[in-house]
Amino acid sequence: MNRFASLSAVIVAIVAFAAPSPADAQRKLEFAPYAVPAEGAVAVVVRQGAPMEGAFAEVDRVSGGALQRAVAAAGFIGDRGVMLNLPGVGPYQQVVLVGVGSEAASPRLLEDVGGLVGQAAALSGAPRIELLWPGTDIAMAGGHLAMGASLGQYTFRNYRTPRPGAPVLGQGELVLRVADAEGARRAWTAQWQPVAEGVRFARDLVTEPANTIYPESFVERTREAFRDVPGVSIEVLDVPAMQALGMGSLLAVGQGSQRPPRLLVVRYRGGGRDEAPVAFVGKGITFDTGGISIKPSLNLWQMKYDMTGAASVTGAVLALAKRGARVNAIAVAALAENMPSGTATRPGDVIRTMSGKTYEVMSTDAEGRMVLVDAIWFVQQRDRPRVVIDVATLTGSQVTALGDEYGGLFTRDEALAANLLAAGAASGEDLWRLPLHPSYAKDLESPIADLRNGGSTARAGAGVGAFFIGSWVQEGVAWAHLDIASMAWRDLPVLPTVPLGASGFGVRLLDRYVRDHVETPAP
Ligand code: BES
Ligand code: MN
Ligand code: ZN
């Protein structure tokens, strides 16, 4: 390579892998003892039908009744999840009201409150916003508020050119005024900030378009994120390495693209020496055109998010490693770009997977299961995990079945089902269990190979896809498949902790699963 070429390669690398620009700085989270400030920007929680209590009453008094008049004019009564953003109330620069309904406080409610305030804070020019939470009934309330605030204020404006003279929004501080400020700060730093960083990592990668995130740049971003995180080792398989292992299935998906595929393995050791790991395997299609079975062009741009599973499992292990979880956990990202070209896999092709099992390609658009089975086989052979959970934007059928309320859960293991459903409810990333009926085997029969990669479109598509993947799971391994096609990208209405766009769905869920059901308790 001549000097100019290598120099331009360096420049491209810097542009592609640059850290988020200051345009994406989020507000710094601070903690302070509960008190009602006499000016500035404040966020106040309002219980349904009971506005004249606590911080609201105090802010109203300081503002000479202006707050109550504004609230009456707006018809705001504190319904759960409703936010009222009032600029200039008496001496206050801004008052953000967050309705919490009449439900008792819970960690999930606190995260939602934090999330709504975070969303308002991201659009505010106030240098300092103070969220007032007088309650003492939830331990470490501030940690949950902070988690919500961090997730809610997520924005991605790296490619927006700032308008000259326009104020920069969403910068400065977000102060959480809570009863136990010190305890909240500790809970945030040790327990929740790592998870928020895992979600941010996933959202950033998913939001990036496919001209910046492709298998190799996904790997570089991951190396960058894990730099200096203790207990972690990273292994990357390139094309020759995958050929040597016989990974014909992952390679078949990548072979139509100019961007070569990769298998990325992040291993975190925080548990016992001889403890079998839990393995999280993510679908990492950096762009899914459908391949030769090409997709229609409507909304095709969204298929940049077809690597959400890979981003989420990697983000989850980032969270576990950063909080020093007492577990051995592995993230496997099966990375490829699914493109049509003269070298692309064709419908009808027969593929030999790493396991030796073969299948006939019905559709090159059923590529998620193709990359996953080699990744799952690899981690089973290499690491002997006791649990394998794969995460994938696998089927349109899951979207039709569950909408944007639930990810689809498929497993034959009752204990794993119960644990994942509980982790979903606790984390705010809900799952709904769907069947793996034995009859789906019929849909996957091929006259010339061991299997085929899809059945009739009139059948249970999400279940058939799950069944295909399950055919590569070894005896004695507890396996679950999460089809998150409907959850990866948020359209309206947004949720308090999930702004428009990339959700990072799976990071909070898998962290919660490990926290509540896998991790060995501290001695
Ligand atoms: N990435 C898609 C699934 C998808 C669809 C994710 C919509 C998010 C939103 C996947 O690779 C796909 O194309 N699946 C096919 C499978 C079929 C060909 C068996 C589908 O669902 O139609
Ligand atoms: Mn596809
Ligand atoms: Zn896909």
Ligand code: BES
The other form holds:
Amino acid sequence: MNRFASLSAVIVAIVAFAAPSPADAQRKLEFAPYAVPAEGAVAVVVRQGAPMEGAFAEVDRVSGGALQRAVAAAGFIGDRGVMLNLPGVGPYQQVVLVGVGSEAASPRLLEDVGGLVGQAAALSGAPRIELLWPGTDIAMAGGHLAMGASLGQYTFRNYRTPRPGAPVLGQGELVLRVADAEGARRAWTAQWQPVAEGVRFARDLVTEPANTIYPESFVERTREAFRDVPGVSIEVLDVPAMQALGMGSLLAVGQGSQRPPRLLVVRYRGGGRDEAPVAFVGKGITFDTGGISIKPSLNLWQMKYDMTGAASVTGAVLALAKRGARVNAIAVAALAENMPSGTATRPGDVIRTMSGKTYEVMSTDAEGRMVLVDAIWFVQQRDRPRVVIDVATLTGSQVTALGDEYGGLFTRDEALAANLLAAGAASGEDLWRLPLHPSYAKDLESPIADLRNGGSTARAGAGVGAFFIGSWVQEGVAWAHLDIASMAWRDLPVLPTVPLGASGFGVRLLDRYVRDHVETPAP
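The block above covers the form predicted together with the ligand; next, return the form predicted on its own.
The text that comes after this line covers the one chain and nothing more.
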């Protein structure tokens, strides 16, 4: 059950939705020493029971008791994740209250607080909102608050036409008042802003429609994002290059579209010269009709986000490179558009992959695993990674099994499983481990090829898909498959750091995995 909810009993009056340009759609984050302003717009953290303490008590004193009366009238008691947005409290234009329950402060809690304030800030016309955090018990508290605020206030307004005379919302400053303002600024700039930028990069790509994001334009957006970032090289394989390597599987998915497929490889070298890299491989189906095995029309528009895996792994390496992580890391984006046409792959076709292994196509709508196996084989052959983690919106079965609370984790490596589960809990992008049962091999048997690309039954679809992908992982390589079909796009209820729409799921998770379990410690 989602722990977070929005309290809308009292909310700032908003009469229209403004549409600032993409360049100024997010408030600028600033840092200042802790102090309680005498007016303006403020955001205050409240423990369970709404005790008269800290910033809450100080703001109530300045307001002449008006804040406490408003809280009592609304029945707000500070439950974790519940937010109360109050206009016109004494001398304050706006007071945003964020409940934190009875839990002790933690980085994840701070990011959730910042996220809720960021969501409120995105809908506020106040030119300046000040978040008050008097605590000193969490190192880099301001950096975590800023991280949450940046993610929570994310909006995508590129295609909205501004309404003449409409109030301008979500612009100006969001000031974080913390005990160590300068330390918070340094932590934000060096450690957490790059991660927020990686998430924004992924969310922007996923939100864009498929007539603007396709394999070639994905590549160009990535080149622009990594421009002038140190330690990065980019390799792009076009159709002739993939044909020369025998990548029949990735090519088979893209051959029905006028948009040619691409394999994008971003290499970041921040670790030792001889250090084996970690490789993140993402499914990049820029639009998925299902091909000849065509999908029904209901919610087909959502299939623009079938490239979330590719966007997230690329965003994760962008975050690592921008923060100068001490690791060698690779993002591989397997990019194709899956369309039906006279040149499209058919059910029953037999495909030969780069590895030489063959499979029989049971469904052209099982295209994610098809592009991934060539991409995984390529990075193993070229880069000899110590770890391979693939990320994909792979199956509806994962949605049925886990809903929108967890991504599905499949791996045979116990240490990798433990590290990824811990990274998910720390980052707020939770995973749940699912089985890779040996019986799934039987489901993938083909009478005419080495495998089939789908099971012979409708059972355990997520596990069978993962088992298929794992058949291309070389012995001795630690591998995990993340099925994030239910996590790529957020509908109600939203999360503190994930507003409606594209989540960028995987960027924070992979950054945290590297940060906590892979990265070489600083000297």
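Remember, it's a predicted structure, so these values are computed and weren't measured experimentally. We call the rigid core whatever largest set of C-alpha positions still superposes within 1.5 Å between the two forms. Numbering follows the first chain given and starts at 1.
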* After a core superposition, would you say Leu492 shifts its C-alpha by at least 2 Å between the two forms? -> no
* Asked: If the rigid core is lined up, how many Å does the C-alpha atom of Ala458 shift between the two forms?
  -> 2.5
